[in-house]
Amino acid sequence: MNIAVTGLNATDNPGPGVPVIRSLRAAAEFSGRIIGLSYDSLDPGIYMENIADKSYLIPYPSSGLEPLFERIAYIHSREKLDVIIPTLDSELYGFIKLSERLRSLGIHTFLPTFDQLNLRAKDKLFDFCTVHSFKVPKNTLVSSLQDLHKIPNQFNYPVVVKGIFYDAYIAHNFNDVHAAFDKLRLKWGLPIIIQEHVTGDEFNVVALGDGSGASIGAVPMRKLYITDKGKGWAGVTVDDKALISLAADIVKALKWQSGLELEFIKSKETGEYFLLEINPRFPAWVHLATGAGQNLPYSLVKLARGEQVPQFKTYTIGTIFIRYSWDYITNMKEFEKLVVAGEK
């Protein structure tokens, strides 16, 4: 097969490409190309030895469907593509809007539906989780300075300010709260998701649903190193068949099709989970489910091509990841490869 991964970046702040990557690669039935899809030339995933066998630039989704579809027709034409796996969240829109289209050429996805991906989406989740009775901090969208004012109102500080697609700020006071606001308008636009802060410590879940509402699987991990950016730098599996349960149920809900990220947090006064953010693709860690016995990643290929998947039933319990960086090595002429002829 010749497998398409977009999200090489492999930042501080790292798109989950490279570790889907590297599950397709641990997967002992696979035989093929991986093919990288990046959005900019200085992507670490491009360079990285052992990641992909070739690397093309495609348009930003602010550039519209058809440069993107045609940037891909033209990838395929030369690869041959049989998947494609879209792992970033503000592309998803687009490729569910092509995927019919890619269909025709014979590349496949496996992608949520339009109405799953607004379900569980950040400003729609209070009322996602209050309808189906799971356990969501309180919020409230804010779109104006005005909005703003009744926020000390309606919680006790400290809060969780949220841009609608990416970043948070805990604010201790109305200072901080407005000095998020601006912050993220301007980098994510409106509107602003003020959110109960609620103390304890970070569960996620990663998971990919079938589209009937089962989980092919699903592993949980408590984060044991967190950075600035809240990003888990070092995680753990663990034994919490309450916490599968609930992502089954979450999974079940949504009908989800897909791989996504279950964020919770378990209350320190309470021990109760409550359901912070449903990411709608895998995580940057989910080598760590591959590692602990359940390659999600290759799944979702084979789903894609309509084959019969089985359901996992266990994982290695202590298995732990940690993230680290190193500075790679390489020729500025592959640089310039790159950017040049927009491949590499």
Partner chain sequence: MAEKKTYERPVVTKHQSGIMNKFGSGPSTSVRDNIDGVLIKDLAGKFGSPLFVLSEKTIRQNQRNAYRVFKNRYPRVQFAWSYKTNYLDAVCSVFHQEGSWAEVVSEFEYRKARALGIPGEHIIFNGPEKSIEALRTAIREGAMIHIDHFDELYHIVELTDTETLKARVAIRVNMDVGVYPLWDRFGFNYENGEAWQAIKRIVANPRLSLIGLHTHIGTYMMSAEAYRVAASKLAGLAKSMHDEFSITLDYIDVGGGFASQNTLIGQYLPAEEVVPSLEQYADAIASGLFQLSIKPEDLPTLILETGRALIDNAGYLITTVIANKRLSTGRRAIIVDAGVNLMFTSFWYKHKVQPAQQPSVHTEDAVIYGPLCMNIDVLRDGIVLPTLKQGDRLVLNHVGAYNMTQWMQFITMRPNVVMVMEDGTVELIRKAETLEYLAQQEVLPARLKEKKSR
Second form
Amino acid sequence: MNIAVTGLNATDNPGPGVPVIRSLRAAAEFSGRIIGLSYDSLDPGIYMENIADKSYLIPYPSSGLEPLFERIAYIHSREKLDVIIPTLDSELYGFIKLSERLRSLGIHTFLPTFDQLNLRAKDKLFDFCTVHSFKVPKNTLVSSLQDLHKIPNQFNYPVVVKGIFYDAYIAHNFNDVHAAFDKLRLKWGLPIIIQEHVTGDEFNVVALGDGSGASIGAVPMRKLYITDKGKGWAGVTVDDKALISLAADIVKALKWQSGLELEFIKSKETGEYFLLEINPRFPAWVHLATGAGQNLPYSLVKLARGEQVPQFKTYTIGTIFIRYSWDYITNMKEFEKLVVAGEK
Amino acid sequence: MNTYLVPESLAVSDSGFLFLASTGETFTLNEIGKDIFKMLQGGDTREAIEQKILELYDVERATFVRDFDDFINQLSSFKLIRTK
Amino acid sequence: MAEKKTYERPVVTKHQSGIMNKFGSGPSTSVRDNIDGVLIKDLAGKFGSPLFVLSEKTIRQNQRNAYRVFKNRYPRVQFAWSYKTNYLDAVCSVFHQEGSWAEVVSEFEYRKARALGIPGEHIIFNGPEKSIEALRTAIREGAMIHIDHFDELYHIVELTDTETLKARVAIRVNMDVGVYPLWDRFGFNYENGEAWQAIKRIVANPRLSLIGLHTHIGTYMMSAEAYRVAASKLAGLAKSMHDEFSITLDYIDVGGGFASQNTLIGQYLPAEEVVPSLEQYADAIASGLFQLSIKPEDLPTLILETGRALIDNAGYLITTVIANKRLSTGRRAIIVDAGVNLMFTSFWYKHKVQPAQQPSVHTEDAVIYGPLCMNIDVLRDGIVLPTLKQGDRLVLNHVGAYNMTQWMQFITMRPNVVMVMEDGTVELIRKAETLEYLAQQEVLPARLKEKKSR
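The form predicted together with the partner chain is what I want next, because the block you gave corresponds to the form predicted on its own; please supply it.
Everything in the complex follows now, all chains and molecules, and the chain you saw is the first one.
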């Protein structure tokens, strides 16, 4: 069985490709080749030992579907792929659109639908949570200065001011709100999201939905060390039945088909979990789940191939991940192969 | 006569991959770019290169002269050659 | 002597961190040497360059496909061609032959539709500006007048009173459909009850017959869901009208605004990946309308004013390379003979550009400039193109919407527009402008004709 995985950018803002591959390799019953699909000749995952058997450059998502499909068809002709696991947000639309054509080549994927993808989008998450009675920080969309002036009557400070795609500022008074609004508006356009600032600890859950509403597994983690970019650099699996059952409810409400990451904040005041974000793919720390006994990436491969997959019931509490960086040394030749031929 | 200086720390491989050792920068040349670059390294004059290319490739002199100038401009802007 | 090698121009590419991918960041280039079988070089040879080309076949296919998609989901469907999107007579006529009515937003467009033989009762008269004269004509000719504001409503009331005429009217409704910005400058607001107020006033006047409801929620809408909301809000209004005044509407007009396959500047993913399909829009609208809970035989007709999505991919612009240049950064620039005065949509789309001749293997990141002596004259930035020679042709794709109406005579004149007909012949449908054409409208005061000032 040959599996292609994207997202080999194991940088300080890592893509999930390398940990997904490590999980596949950790599955006792797996035998086959792992093919890395990469966007940049310097993606570290291409060079790491025992990760990809072979790597290919593929065109950027912005290049359109046809070039991507042609490139994958070429790779398939050489490697005979059974499954592709896209791991980056920006790829999902393209791979979802291509999934039927890939299937006709004999390549399986296990992806959410467009509707599922849209339900969890930043500007829709609040409505989704409201409909399903999940706790979510109070949230409103602002698309004009007029709306903005209503904020002081609706929220207590501090509030979080978020761009529609990226960026967030914490505002302690209306002047801050106004300044953040202007910055975000110029950078990302309208609307701007104003969100209640819930104080507390952050918890993340990695899960795998089978598409029918059931969760194959779910492992909660608390970040132990956060980099200046806000990325978890160490974390530990925790034991909280309420959090796990909340995660299962969310997967059920979405009927999510694929891996996902749920980001929560546990209110310091009430102890309730507020849902902050749903990321539509495995996180870069997914290998922690494997280490704790739930190999979710390999389960995804089996689901993609239409196999029955039992639900995981337990995981090892107190399993820790500590990420580290590692300098790989080689000569120019390896890099040259990738740059010139697009594969290595 | 026009000749060009190629930095000594420059290595070009058969695949057209170019590594400028003094700065660590890397480049790719297309097939004909590689041919020309090797001629430049060998100390060929502009006139000699022109003649060789016209013999090797199916191209009009006027077209090649224009493209050659552009190529030399590119190489100079990347500091890959200097005009003597 | 040995066979000579095929030539391509020598190129060196510097590797840059973050973009080290030989497949580049833009779409790979395919060649387009013909439009519906007619060679680009023949088109440009005969009609000059730049040249707008429209495909009759594509227009008809688009319209038939759109009709089928909606008709499969809702029993009564009527399209009305949005004149402002492209009001060349030949284009409008193709749509009218396909059964589309006319949707106009000015007196001039109204008269254009009438001149093309469209009867008043098949003209939808939209827009915030309708002169008294225009309204009088529209009322007399039985056009569907979509009222934009109360002042217009008063004008119509006055006219129908003085002339004892009956007017067929609808109101334009604006609403929050979860997409921003809100287009609340047009029509009457739904949420604050203004739309219902307008309905009540119209219903109270026996000379006005309220036959429809209209909305137009925005342009290049990336969310099909927004249309479900819009359709269901209009359906809600229709139901209230039915319940309270026993009015059965002739139609519900959900306007236009479907996105085309052009990718917006600033949008990372290509349009083909993120833009909803026509089927998704249709599903959303039909499911919104089915909340009407009206007997099937009383269901209002669904009117669509789709413009962009029906014409964009039927239009091409052929342009010719004037020069190649290197910018100070070493970046490649290509100057072509068509500028932004012809290609307004260059300001918001990353148009797909294809060479019309076999490209070289090597490609390079480039920017395409128009011929205007203006810094803003950029047709396409950040595009990977093969090397091109002076005189080579390029084809810009998906230019059928808005360019041939928003273009302007500025520094250069507007060029020929041709239509490739279904049978493969080519018809000139708008002649290139000339200095004489321009001069016709000008008046030079006699005293300025003297060589020197007195």
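We call the rigid core whatever largest set of C-alpha positions still superposes within 1.5 Å between the two forms. Positions refer to the first chain, counted from 1. Here the structure is a predicted model, which means the values were calculated and not measured.
- Comparing the forms between these two forms, the C-alpha position of D147 differs by 2 angstroms or more, with the core used for superposition.
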